[in-house]
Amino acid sequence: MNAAILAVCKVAASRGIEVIGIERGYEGLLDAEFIQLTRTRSSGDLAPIKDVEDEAHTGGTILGSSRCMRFFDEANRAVGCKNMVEAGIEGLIAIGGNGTMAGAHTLAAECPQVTVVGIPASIDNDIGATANAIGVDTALNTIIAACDRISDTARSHRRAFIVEVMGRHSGYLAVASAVATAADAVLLPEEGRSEDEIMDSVEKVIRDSFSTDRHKSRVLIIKAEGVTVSAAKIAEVVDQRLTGAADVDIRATILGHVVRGGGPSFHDRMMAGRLALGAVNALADGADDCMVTWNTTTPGGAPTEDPRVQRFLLAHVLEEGVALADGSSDVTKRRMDRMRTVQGVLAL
């Protein structure tokens, strides 16, 4: 985010444009916690502060973020608008996830003073609308150099073990990883899976991994958050299963919030400066109510100077997240798709 943050307030300088920051997020909508991100140099001419120059390379965002239940209260969402009037804002920049869609969507209806735009970002990559999120890449790097050094420990000592990343309802950052570091499975909460049966499936790729005539050394299983079953039940259960059938060691690891930290990869830094553009064009064009999105195959999407980035009005990105959380968007169809053929493949 502090990339996107960056290239909003140096592409905004170069018009002329001030930024404004909000810090905390809608809390801070509400609090009127307003600081300034642009600069007047002594040319005249805008620049970002020295803060944002500095923390580009970092992650996490410099403005904070929150959970605000306070901004649910449409009293409470009038008293941001009034805030952000005062401060002589005219255009907001939401960059967040489907919950920050959510509120920069009724910001734009309930406050007509303030042209609003979104920019994705969301590690589970289960934004409507685009390809890709801000931060993805970063976690997945993050995650695949976790799993490498896993698996160094588990060849040494000839262990399976079950990783545990992030993804409360999406699995694509378990299965995108487990193509990346040739894991030998992948458990999904799209799957829908009961326990028992994830059970057996851990067993049995256990079994056949370790078996004399593969010569593996380490078993390496990818689970995403969103599968109910704890990763360290999995190993206690198929441990004991496998008791006196198998010479093998299983562990758990959960990745957790690490997968959310850490500089920028080389990705996610060119496309949210790319998004950042899109999206103070947007603003500049007089377009609201919109998210500027990455490389979508998503139809109906409003076509921007770059080719890799369109605008989908915010309504329809939501429908689109819907969607694909509850499996009808035919990205997900494909995705699932994908998934299933993966797991044929992982086992080899």
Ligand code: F6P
The other form holds:
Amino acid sequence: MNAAILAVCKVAASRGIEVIGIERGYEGLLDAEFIQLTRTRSSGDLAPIKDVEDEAHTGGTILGSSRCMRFFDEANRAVGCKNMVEAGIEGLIAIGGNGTMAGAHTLAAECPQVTVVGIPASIDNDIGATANAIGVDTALNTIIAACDRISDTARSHRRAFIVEVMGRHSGYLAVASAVATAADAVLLPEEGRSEDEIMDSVEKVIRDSFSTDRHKSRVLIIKAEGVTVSAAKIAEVVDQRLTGAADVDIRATILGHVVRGGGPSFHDRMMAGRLALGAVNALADGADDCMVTWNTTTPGGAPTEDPRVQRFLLAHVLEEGVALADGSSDVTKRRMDRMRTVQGVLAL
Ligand code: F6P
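Beyond the form predicted alone, can we have the form predicted together with this ligand?
Full complex below, order starting with the chain above.
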């Protein structure tokens, strides 16, 4: 997100547009916690403040973030709108996931004085009408590095590891990293498997992989956190089932919030910059209640001067986000097809 904040500030400053940061997301909007993110130089030109420049290569967001329950109350949102109008804010760029976009859509309807544009940012990659969101590539690189390290020690000890990755209800991080790490299996919430089916499939993969004619020395199984049975329980149950089989050792590792930190990758910085340019252009065009999206195959977007960036109405983004989650989206159907293909190949 810091990369996007810097890019917004640079593009806006280059056009003489002042940028004010809203701290802690919608919490800070309700409490008018605003900070100047651009400053006026002696030449009269605008430039990003030092903090924005100094932190652009770090993870997270210098503005802070929140999950703001107060924002569900219309009276509170009216205060937020009033705070922006009184601060002279004419346009809002909301950077975040589905919750951020739902709030932005409501605000756009209730605060006509302010043009509202979203930039997708969530490691879960579960936002509608965009093939990618800020943070996904960095999270995947973190998972890959962690799994490579785990594989090093697994091979040395001839062990099976079940590694749990973030993603909330989405299996995207799990399946993308499973392919990239040549994992032996991946466990996804979208598959809707029962606990017994999960135990059976994990037992089978480990038994096959460590069979005498397979010559594998490590088994890596990546589990999405949305699969409710815990990695520890899977390790324990399958370990018991394999008691007596070839000396197999099973461990569980939960990567948790490690997946969400770290300096942004090249791809995330590049994408953040191009989405930020698209967002400032959308504000300048008065394109209210929309989100700029990346490289999407979802129909219904408006093109921009960047062939990878489109504008979608937030209502469409949110609708597609629901379809992504319930499996009716073409994107999810294609992802599930790829997941099924991957499942058949991973263990070979
Ligand atoms: O939505 C991003 C995410 O990291 C999910 O992958 C994860 O399930 C959730 O946030 C964790 O939320 P919190 O940091 O509030 O525990």
